[in-house]
Each structure stands twice: as structure tokens, then as C-alpha cells.
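Only one chain is included here, represented as C-alpha cells and corresponding to the form predicted alone.
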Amino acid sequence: MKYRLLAVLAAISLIVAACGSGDDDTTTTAAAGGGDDGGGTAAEVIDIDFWVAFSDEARLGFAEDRAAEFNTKHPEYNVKVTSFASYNDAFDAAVLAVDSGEPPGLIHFFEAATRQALDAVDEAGNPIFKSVTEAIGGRSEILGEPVVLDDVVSAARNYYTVDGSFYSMPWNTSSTVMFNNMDMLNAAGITEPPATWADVEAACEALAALPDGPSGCITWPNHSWFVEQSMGQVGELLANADNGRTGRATEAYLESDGMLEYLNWWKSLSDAGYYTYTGLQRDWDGTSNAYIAGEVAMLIYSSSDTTFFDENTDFTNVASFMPRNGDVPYVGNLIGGATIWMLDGMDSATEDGALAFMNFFSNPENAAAWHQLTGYIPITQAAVDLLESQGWYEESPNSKVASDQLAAAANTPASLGALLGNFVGIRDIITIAIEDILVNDLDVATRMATANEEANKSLTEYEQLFGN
């Protein structure tokens, strides 16, 4: 069957308009889109391509090692991991692969692409991706691998459940936390990590008064995800239809009170010399390097690198909840990260192999090991229980902060985050607007009014293509 990833193509065009093996002789490939029911013969090995949007040695190596273990345990299958440098690169490759009729079996997509993935159809108008819940069909084990989907922790379960179904298998799930150089903060008389915006301001004032204080106070990447987090904290929606969760979102809210208050606070920190902007959008490396080098005392960042900061700082590094507006009741922070999507159209043997691998991949031991390697939250309750029984959180208390923060969130559309058409492009619109505000000293309300027009134009064009 020939596939077209129409939603991806549309998203790419909208973004542009808005502004971007060594198989042995006994192995035969079973294409993800076809094959005889029942798979191959006893002499054949069924290949399952798994496309991963990681290229670093640690995270890619984890995926490769788990695939190798699964292949040893199930020699009738050969899960093959292919690396991509980013989620967007995986998207681009998916466009080519599905259109050529040779899609992989499993693809690693990020959370902002959920709406686009759900809207992707083949030439006959059928969804390209198959619901993992539907494919499992109520089974408790597949090829001897226990099904873990029902044990996924609530934050990921609530975000990725659409119309009562998991359409993808959660894998790397994170939240925003703040990392604190407590040696610096203690020197300035600050004994606890700042919890509110006012606390951050007070800490920055105290740090600035030190004769040998850091050159800056706080930093975080200029990325729309942090804006989305702040909207969740104060319970405000990013889009209508309950953030696209009770219907299709048709209007973005980039001029809400919560949005403007957060961006004005961000700008005030920058104007005071407290916030360090590296000058690059989405600069994860630059901001983390500034924190490690002692140029700032606080870093708001993804919890996915908790282990990295624990291992690579030579000061007392303490993780805490993302600071919030203390004048507004707290609602909750959102998740970030990605899931594993399964292409529809596989024969039954290939599909069962893909399902078995996904559940093996996130069994308690593997989910716990993934968390320890990175800082992404343990994705199932059984993994959490395993880590607690091993004393992991007593040894590494920073590793529990993201899970605690997500557990503290109310289950509301605001704290779940948005399911939004062309979310990738709308995130770019927000990020570009923030850079204009920080670098060109633009008025927040004026600049966000323009961004709101751009976002709604992009969303309207998307919905004209896919809304029906």
C-alpha cells in the first residue's frame, strides 16, 4: 500500500508560508505496509524498522541495546534502529518513506505532532497510524511480553489518550524543572530554590549584590514549550475547544492574560540584566553550558537531562519545580517528549512483533533504566515502584522532582496541553515573537497581537485541509 503523510506536508508548507545494513543471507524484509498474513516461514526473519529521533550515544545506544536484547529473545524478529538528529528530521524522512510505499514499522514522534499524526491519511483517506490500544485488543501479553500500556503514569496517560484510545506508546516523557546552583544561592543568603516569580526576582537581586557574583542570574532556552508550561501553571488555554481536547481547535489564544503576564515577566528579567539570552532560538546547549560554567545560578530546563546535570556539575545542584506566578492558583505543568507510533497495514505477525517490542521496551526494568540514564520520568507505575524499592530516589532526589511536579497537576485541559493543528509551525511563531521582544525591545502586547494573527492564519489553513 502506498502512503502519503499529508498532514506533515501541509505543516511544512504552512511553516514556509508563515515565515522551516548488513543483513545476513537468512534475513528477508517484511515490509511494514504489506505481506501475507501470518508473516514469514520458520526460515525467515521479520524485519521491523524503528526510527528514533535521537543521535547521541547514550539515548540512541539505549534503543539499540534494547532492540538487540529483544532480537535475541525473539529470534524470529529483527528490530532495526535508525537514528535521526531531531524529530523534524524524522518527520521529513517519514514524508519520503510513506509516499514511496516503504514506511517503517515504528516511528518516534514528539508530542506537538500528535494532531498532525492523527490527521495523516493514505490515498484512500484511511489513517496512516494505527491505534496501539486497538492493535493490542485487550490482550494482557503479546508473544510472552506483558502489556504495560494500562500501567502508564497518569500525566502521560492523560496527555496521549485521544477519544479514549492510546494512538501511540509513550516513551520519553519529561517536564520543565529548575536546576539551582545552591552554592551560589547560599552565598547570597538564599537557602531554598525559588518557587515563584517574586522569589526568582529576590534571588537575582541578592546575587547581583555579591561582589563576586555570576555575570547573570537565570536562563532558559527561548522555546515555546516554556510558554506552554506557564499557561498550564495558571490554568489558561492555548487554543479553543478545551485546548483541542473536546473538539478540533480552530483558534489560538496568544493574547491571553496569562500569556502576556508571563512574557512581560520574562522581558522584565531580561531588561534588568537578570535573564541571560544566548542570542539563539531553542538554544538548549548554550543555556545548559552557561549553568554548568557558573555564569548563571538558575536554569529552567527539561527534566530529561537531570542525570546529565547531576554528573557534570561541580557544585551543589538541586532540582525544583518550575517557578510560577505566585499571585495565581497553581493548576499544573505539562509533559514534553515523544511517543512511538505504529504504522497501519502490517501483516499480523509483523504487527505483533512491533507491539511486543514496544511493551518490552517499556517493561519495568527497561523503563527504570531509561529514567536513570536520562532523567525522563519512569513511564509506568511498576517502574516507579521498582526504583523506590531499589532506593534510587533516596540516592538521587533530583530525579523525582519532575514526577512529583506532574503528579501535582490537576487533570484539566490547560494542564494537559494543546492538541493543535500545525502546532510545530505555531510554536515557531511564538518563539520568533519572543526573540523580537527580548532582542528588539518590542512591546509584548503589540508583538503578540501580530503573532496571534499569524498563528490563527496558519491554524485556519490547516483546518481547511484537515478539519473535515
Second form
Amino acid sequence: MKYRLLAVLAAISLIVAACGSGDDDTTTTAAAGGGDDGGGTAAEVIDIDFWVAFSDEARLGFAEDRAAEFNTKHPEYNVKVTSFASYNDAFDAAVLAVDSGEPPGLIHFFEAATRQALDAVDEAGNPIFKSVTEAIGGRSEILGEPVVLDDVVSAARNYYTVDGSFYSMPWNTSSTVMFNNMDMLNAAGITEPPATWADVEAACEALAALPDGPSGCITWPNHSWFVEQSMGQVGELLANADNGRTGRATEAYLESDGMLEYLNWWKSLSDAGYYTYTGLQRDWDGTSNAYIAGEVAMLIYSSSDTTFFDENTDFTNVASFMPRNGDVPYVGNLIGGATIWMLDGMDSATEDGALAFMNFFSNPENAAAWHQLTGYIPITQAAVDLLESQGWYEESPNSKVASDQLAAAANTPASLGALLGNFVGIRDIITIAIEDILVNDLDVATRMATANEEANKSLTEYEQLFGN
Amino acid sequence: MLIIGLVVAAILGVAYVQWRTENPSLPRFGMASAAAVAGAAVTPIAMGQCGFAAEATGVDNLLAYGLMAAGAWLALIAVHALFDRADGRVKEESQMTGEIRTGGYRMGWWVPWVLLSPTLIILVVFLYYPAIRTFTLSTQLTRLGAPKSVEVCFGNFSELLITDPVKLVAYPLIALAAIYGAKLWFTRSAPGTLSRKGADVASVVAMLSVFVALYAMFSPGGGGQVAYRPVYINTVIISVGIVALGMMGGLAIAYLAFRNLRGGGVYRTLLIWPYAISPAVAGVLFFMIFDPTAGIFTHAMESWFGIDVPNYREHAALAMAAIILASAWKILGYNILFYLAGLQTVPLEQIEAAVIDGASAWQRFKTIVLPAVSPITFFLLVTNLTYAFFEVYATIDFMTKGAPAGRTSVAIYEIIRVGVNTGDLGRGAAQSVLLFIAVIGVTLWQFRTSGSRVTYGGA
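Switch from the form predicted alone to the form predicted in complex with the partner chain and print that structure.
The next block holds the full complex; its first chain is the one shown before.
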């Protein structure tokens, strides 16, 4: 009997404690909110969730700092940055959050899944995202923040414009460039960074002839993005309907002449021992380490790490255009990276806050700082002008290569890059096929025919699920 | 087609009662037939009879019949338990409920349910519902955020298998025949004869024939089929490798560390540490050791001995060996822990007697220690296999990402790659179901074979 009473008492005290702590929490939040916006009442602060697919301190920190600045400048808003491990994680979480009625306001999502983002719908069948252009509706400033969307450099604008509408706000945007260890190349008698495939081969031959040359010559990640870049360079489409830009892509072109020529060249470099394969797909770290360690003289990579290579190499590091097939007229390289998508269904005050934040986030000062921090291209012309006036490009010439390369590209469907459904899966199909070709010494045409079959199946299934 | 299946199920019900139960009678024939028909009808009704639709292939029919058979069999097992209870025959007296049953529950039938409800709710929400959802997803073509999904019936399964339904039936039947043949031979041969030796060999061959039959049943790819055969091979090699190396290494080290050494406690504690590390960290550690560019091992071999170590990720055998090594190392601490505990139960007087009788160290180990720790071995076999099946994803993702060209992509890695990374939920779910069936199969097989050889001591 005594124990039963004790048990009841214990249970009651637990319940009381739980309720009590709940009350405490509410009070603390209200107090903190009041403190943040400098005296305004807590109820007026509008929360805007911004889901970022970066988790490294530099890039996530940049987003957090800008959000904090924005919150200070606009105390009626509270932009909250949440970090996700990958674009897919953030996207899946957003789709689920929409269905459960707690969506974020803004989400950071990558270029390859543009088709998927446009096609994504909630349980009622409404599109999840809203076009940023449409939401801005021709205004030149929102809540005092000048609109910078119109000033976005054309390569990015063209990539993300689908059916005539510029849907999402570009953030991290890069292109492929080649980093050259000029100390090694000079030692082999090469004075200029190789510009064409033939130049690369010649440089590799010269390096191999050196008694103390590097163990490899060139490397780049086995990532489908580099394949897509090479198809843009020679003007070859990856899929029908103009790369999925004038309609929905239903057929893949993974066994085109341009593709076979490129992969045969890649394989020949590998067979000759010039191309170093790290043995992993999408191996950004391994290839970058091989270059920094001096195991290769050339690295084809994303311009996003230009600043990193400038700071972390103890040799003369020179960036140049991605090498191209010299026998074919050059068409153009494309962008890569990610944009910020705005979710549909916010009330107008929240939406204006989200739009103001996006434009603040990419205002000339912020866009220039982002470029200097990483090597992603300055996303607006105003940011380019600002950097020029500061003399940044004289100080850091490698930083200009990606922008110049994109400016030199023609505006064709091939050089804009493809918009495909299931693109992430199709990219996997491409990189697995290439690994198979490189490691198991397979015939390029036969293996790519299989890959094309798989990609077609993937596109067909995507249309079954998302097509009209 | 469905009717044929149901008629067969009804006959099966009668046959089951006649041959497998103790008191066959007319009402029981009827009950069993009805139960078998109901059990067989569950899946075709749930799936809208799609396995027998006009466009269904032979393999689809086969899978539909297979599910009907499984449903009927489960129903018959339930009916059998019911008959046993009616006859007042309870197979195993449960030790935990023995006392309570006599007294009944004093406060009403609902009290135990109320007390159980927190556990039941958690099980339903986090286990049963997701499991059922996986089964429904596995029959669909679907993606997150898609406006619609397409019912594909058994499509996600049949694309992993060969397309010839006759072979698909024949191979497992041959393997089953081999097993029963070997069993028959074993029971008919006298111990110690040449015939018994032959039967021993035959039972090993029969066991291997199961692996071969499964190998032959999975599709090698091509013609719109998914190349699942390589995934099967990888899974078998890597899982067997991890379990064998992890358990043998665990027992060997535990046996050495069990002796009275100075500072033995510290030593034994340190040995268990790898278990505290997550599979992802194990992957990173071994990556740092063997990486061709940044690896410590590679660097040491090159600078000290001038040996150029090949990139393990470009050779299937090396890549598999690296994965097995990293995963076995990670589970080693766990195995050592249990074997250290198990070794304490080895009867010392028996070992002393064996020493006096002049048994060598190896003989003592083989005839006294090994049987004494057999319950631990059996337990570890189950847990290690579960580990090898489910927890190697992170290790593989860090070390090879399935390289070279998918030769280290095991079932769980493939499930996550297909279902999560490329967002193909239906196919991922179908492969999960396959792995689920595989784990059930392997566990049942372990209980039937090793279970009978385990000695739990006692009087």
C-alpha cells in the first residue's frame, strides 16, 4: 500500500515536472525572440526556413552569416539556416515537409535535378515550387533590397530558364576548368597550359619522358558533369527534344559519335598510363589530393575550388579552360552548381521576405565575397564589375577563367546542358559505364549501348510517373 | 489460373491434416482446407490478381503461385497449432509464462493489453507499418514527389530473375532434392563406414547446391533485366568472408587473451574497442591505410620496400578483401567480448582430465573448448551475418563506392543506391523484400543445422 502511494506520487510529480518544463520553454523562446528583433513583440517576427545542402564550415558559415545580417537589417524577419548533408537529402525532406504541412521557405537544390524540382508536386497535385520571376512580378526592389535576378550572368540565366521562366535564384555556380602545375609542365618544356586533347597528350608524353616526372599526368573525377561538359564543347546533345529544353526528353543519346570519341580518348589516356583513375566514382577528394601531392601535373575540376588550390598548392598553379577536342569547332561549356528554390504557398509577407533575402544574398557585395571565398563564379554582372574595380582579377587571375569560359560559350541546347528526368540515376548509369570501361578494358561502343538502353528505360519510367 | 491455385491449396489442406497432424478427422479436413484456401487467397486479392492478368509472364504466374503457397502454408501452421491446443497438447512449455498461466490474470483480460500497449504501439508504428509499406511499395514504380505511381505487379522482382519460369522452378527443386537425398543417405548409413563419409561429402555438396541454384536463378542482366547475379555473388563472398574472418579471428584472439597475463584486463579491454567504432569510421580508417594516393600502408610499402602497391579499388579481389578486412576488424571486438565470456564457462576439470590423459593443446581445443562455446558461436553466427548483411553500407561507401564497376556492391549497398540515391523507391523496396526473405531463409537454415549441434550444457 505504501509503495503504491509512493508510485502514484512519483508519477504525479513527473507529470507536473514535464508540464512545468514545457511552460519554461515557451517563455524562453518568447524572451529570446523579443531580444533578437530589438524590442519588437515576438508575434510580428516571421520565420523563413532556408535549407542549405552544405555542411562544411566555410560555405554553410557564409549562408549563416548572411542570414544573420539580413535578420539584423530586417528585424521583422528571421531567416533560419538548416544544414543538410546533400542536395537529395534536403529535397526529399522538403517534399515530405510539404506533405506534412511544415515546408521550409527556401531550399538549395542542384542543377541536375531542375526537371525533378519543376515536376515535383504535393499530395493534392500542385507544384511544390513557385517561379521566382513570377513572384517578383517585375518589381525592382523588395523591402528595400534591389532585385538582382535580372542581372544574373547569361550562362546561368539560360541554364535555369525553362519554358521561358527563370524559376530559381542561382547561388553557387561554377564551370569546369583545368588546373596546371606549371613547374612540372615547364620542366617538360611545356610553357602554356594545354588547350586541346592533342596538347594534353603531347604534354603527357613530354612529362613521361622526364626522369623525375610525376607518376601520372592528368586526372579528373569520374563524374557525369565532366562528360556533359565535353558534350557541350563539341555540340552533342545528351537527349532528344533539344536536350529536354524544348520539350520533355524521352530518349537518351549516350552512344552519339561525340560521346564515343570522347570516351575513347579518355580510355586511350588511361591505357597509356597518362590518366590516373582513383578507382572511385565522383571522387572529388582523391583527384584533388593527387594534384596537390604532385602525382599528376594537370587536374580538370570545378572552378568552385579555385581559391582552395591557390592557397594550398606549393607550386605555380595556373587555371586554364577545360581542354577540348581541337578537331571539332568549339561550341561551349556549361555551368554546374545549385540554385535557391522558393516553395509555393507562403503568404505575401513571408514570400516578400524570402524574395528580399534571396536578392540580398546575391547582391553585388555578397556575390563577390562568395566568389572570393570559393571560386564559384560571381553570379551577377554587378558583382563582376565590383571585383574588377577592386583589382581582384589582377591579384587572382585564376579566378577569372571560369567566367571567361562561360562567356565564350554559344547559347545552344547542347552547350546549355540537358534537363532530364531521373538525371541523378542517369548520371550514375554514365559513371558506372565509364568505370567499367576504364577498369575492365571494355569496348566503349558496346558498353555505352547498354548504358543508353538503361538511360532510356529510366527516362520512360520518369515520364510514366511525371509526364502528362 | 487463380482457381487452380485455390483448388491445389484445398487439397494441400487435406493432405496436411492427413500426414502432418495427429488426429485427422472430417471436420478437421474441412477446416484445414478452408484455412489453406483463405491463406492462399490473401495475396491475389491484395494485389488484384495481377499475377494472373493477361499480360503477366510465366515468371509472374510463378511468383503469384509462390505467394499463394506461402500464404496457405502459414495458415496451415496456424491451424495445426489450434488442433494441438484443442487436443490439450502444448509443444513447448514456456518458462516465462508457466507460473502466471495457472493463476490467470487477477484484474481482467484487458490489463495485460494495456500494459503491453506502449510496446505494441511502437512496434506497429515503427516496425509493422513500415514493413507492410515496403511490401506495397515493392509492387510499384514510384518516386518521392511524383504525381502518380504505376502498379507493376511483380515487375520489380521478376526483372532481377532469369526469364525462364521452368528453370526458375527446376533449380530450387533440384537443390531441395539434393538436400533430402543427402539426408536420406546419412540416415541409412552406419557411423564410421565409408558410406557415412560419402554422406558427409554429399551433404556439403547439397548445401553448396543451394548457393548454385540461387546463382542460376538471378538474372545476369541484358534484355531489360537487371544484372542482379553479380550483386548476389558479391553478397555471398563478402558476407561469408566477414563472418568467417570475424569469428575465427575473434575466437583465436579471445583464446589467447583469456590466459592469465600481466595487465590482461587492460589488454582485453583494448581488444574490444574496435566495436565502439561506427562502420563509417572503419571505412575511413581503412581508406586511410590502403588509399593509393594518401594511404599509410601504400606509402610505407613504396618508401621502405620500393613495392608499388596496386590500387585496391581497381581489382575486384583486392577490393573485396579490403572490405572484408575492414568489416571483420570492426566486428572483431564484439566477437572477442562474447567469446571471452563464453570461455569462462569451459569446464576446467575436463581440461585437466584431458591434460592428464595426454591430449594435445589442439585436441583439447577441438573436443572441449569448441563444443563448450558452441552456444556463443551459434549466437555470433546469427548476429555477425546480420551485421554482414545490413551494416556494411557505410564501410563500402567510404572504401569503394561499389568499385571496381560494381564488384563490391552488396545487396544492402544496392538497395540504398537504387532506393535512396537515385530515388527509385519501388525497386529499392523490392530488393529490401528480397534481402528480408534471404535473412529469414538463412536464419531458419541456421536453426535447423547448427542449432541441432549446439550443446547448452545442463544436466
